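The chain below stands alone and is given in structure tokens; this is the form predicted alone.
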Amino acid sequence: MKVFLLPLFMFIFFVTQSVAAELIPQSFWLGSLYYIPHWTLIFAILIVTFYDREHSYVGLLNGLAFAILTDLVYTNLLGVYFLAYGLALYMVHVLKRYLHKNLLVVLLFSVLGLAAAEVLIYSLYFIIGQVDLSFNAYLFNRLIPTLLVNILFLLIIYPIFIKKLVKWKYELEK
């Protein structure tokens, strides 16, 4: 039953990251600054860091499946997503090898795969004519407030799932 609840929780996020630009009223920000909600990102980095074991792709797979997802249903250029978040959630899953698992090492996976990932989808954007905004507007009016918005996101879940997502992953190793 267990192996259901991480895709239940992807999809619960899938679903309410489309309503949280929402959430947050735009005169909030003051100005023409935009955000991305990345929470099933944000959610399959946790899973990478503390479920997956180190020869074990829960979080990538899942992470990929619900890219796929969000491709499918907001964007019309399949695989920008399924590969900006692939890359990203690799890089977390070499990464977390090298590095002491615990909140500030979790902001800094968030923060690595969210602007790889931001980035290049930027950049893929970019190179096929969908996107003509200049590098230095990219970062100040959606690449900072897209950050800012998922790491609140991650301080809120931080403390809600990594006690489960531990607990599960020694619990599938019995």
Contents of the next structure:
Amino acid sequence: MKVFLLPLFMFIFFVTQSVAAELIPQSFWLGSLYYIPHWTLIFAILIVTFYDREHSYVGLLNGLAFAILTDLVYTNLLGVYFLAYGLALYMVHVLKRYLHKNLLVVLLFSVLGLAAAEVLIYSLYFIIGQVDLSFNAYLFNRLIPTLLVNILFLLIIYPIFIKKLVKWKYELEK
Amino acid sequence: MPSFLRKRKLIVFLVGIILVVSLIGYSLRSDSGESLPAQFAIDTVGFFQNILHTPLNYFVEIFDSVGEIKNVYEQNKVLKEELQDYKTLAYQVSELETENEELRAMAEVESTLTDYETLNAAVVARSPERWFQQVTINRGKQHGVEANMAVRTAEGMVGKVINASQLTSTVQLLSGFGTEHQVSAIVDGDDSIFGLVEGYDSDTEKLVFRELTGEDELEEGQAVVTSGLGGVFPRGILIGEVSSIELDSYGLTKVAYVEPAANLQDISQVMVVDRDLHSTVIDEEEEEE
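Next, report the structure of the form predicted in complex with the partner chain; the form predicted alone has already been given.
Every component of the complex follows; first up is the chain already shown.
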């Protein structure tokens, strides 16, 4: 049952982030600042930290599945998100062994994972020639707003999902 | 067997990297339409986006209209005055249209580059990935949308269809145009100045228009419209207004920065433009199907 529930939530976030991007007019309050919603990545990081055990990869697999879907639906290039989300989630998977699991640690994981994925996506697009923004402009106009908005999203969904994820984890162990 | 596990992980990792790189390379090269499974995935996502978009859009519109109420009185006065002119104008236009049709019938011209039909569509989602300026609309091949058709709003051109699935299509906005999506355009004036819209300057938020005729008549404030010579766009869709002119880096041709006529950030309703006079490329595709 839980096997289907987690992808369902991922799918809801996946669809919501694009509809939200359309309905919130960009120039309205942000000016030249852009934020990119990575809600599926944030939720996948939550799954990796609180649901996955040492040798299970539910969060990683979910993240990868929705990364390839992002590539397919929202961009013209397959594989960029796949690589970026995959590496970011694997990094979280390795790191979580060394730290206790609480809100501060998830915040740290999210900032690290997001920054890694975003910079990787930026550099891949830069190499391909899709993007010609300088790194400084990218840092201030895109990366920092992206981090802030996604952290805000994390703080909103954290209290809603955290107990359920831990509960499902122990149900699974029984 | 820890060593075996570590080896297996390394192999998975390396094979993954190779697969991803070849995937990127593959999708860089193929610019033709999406395959059937990809269309299916896009349509499924589009279906849910549509479901979610309709009620949310309703609420957003309520908020917007509350904000607009305070301007209504002022607008109403201005609009009434404009409406007076409009009536005479509409009469003139219908006169001219009938005359035009009669003359065309005499000259035995069936359809020209300026004739087109439009198909209304609603924007249901925007790519959250803001490197690719793409939006999803809720009309697809079933409704007659084909790849490469121009997309406009009431104000002017916003982009073109890059992918048509069965029920939804993906529109590339002008703000994401690069050298791979050039628009053949002319500058409205006494002598039409011919050129190409080559891309978008994201710093100034203006389109880059390179004139190819090499004459010096380009001026600020002139309107840039599609020329219809690129194959699928009709003639005469407003792209924008020239806001500044520069010499290019070689000093040979002029480059104009064009302010887009349509608001590219906040789009909700669009029209897909289907030219009456089809180019051979599109007709061949239709025959294949």
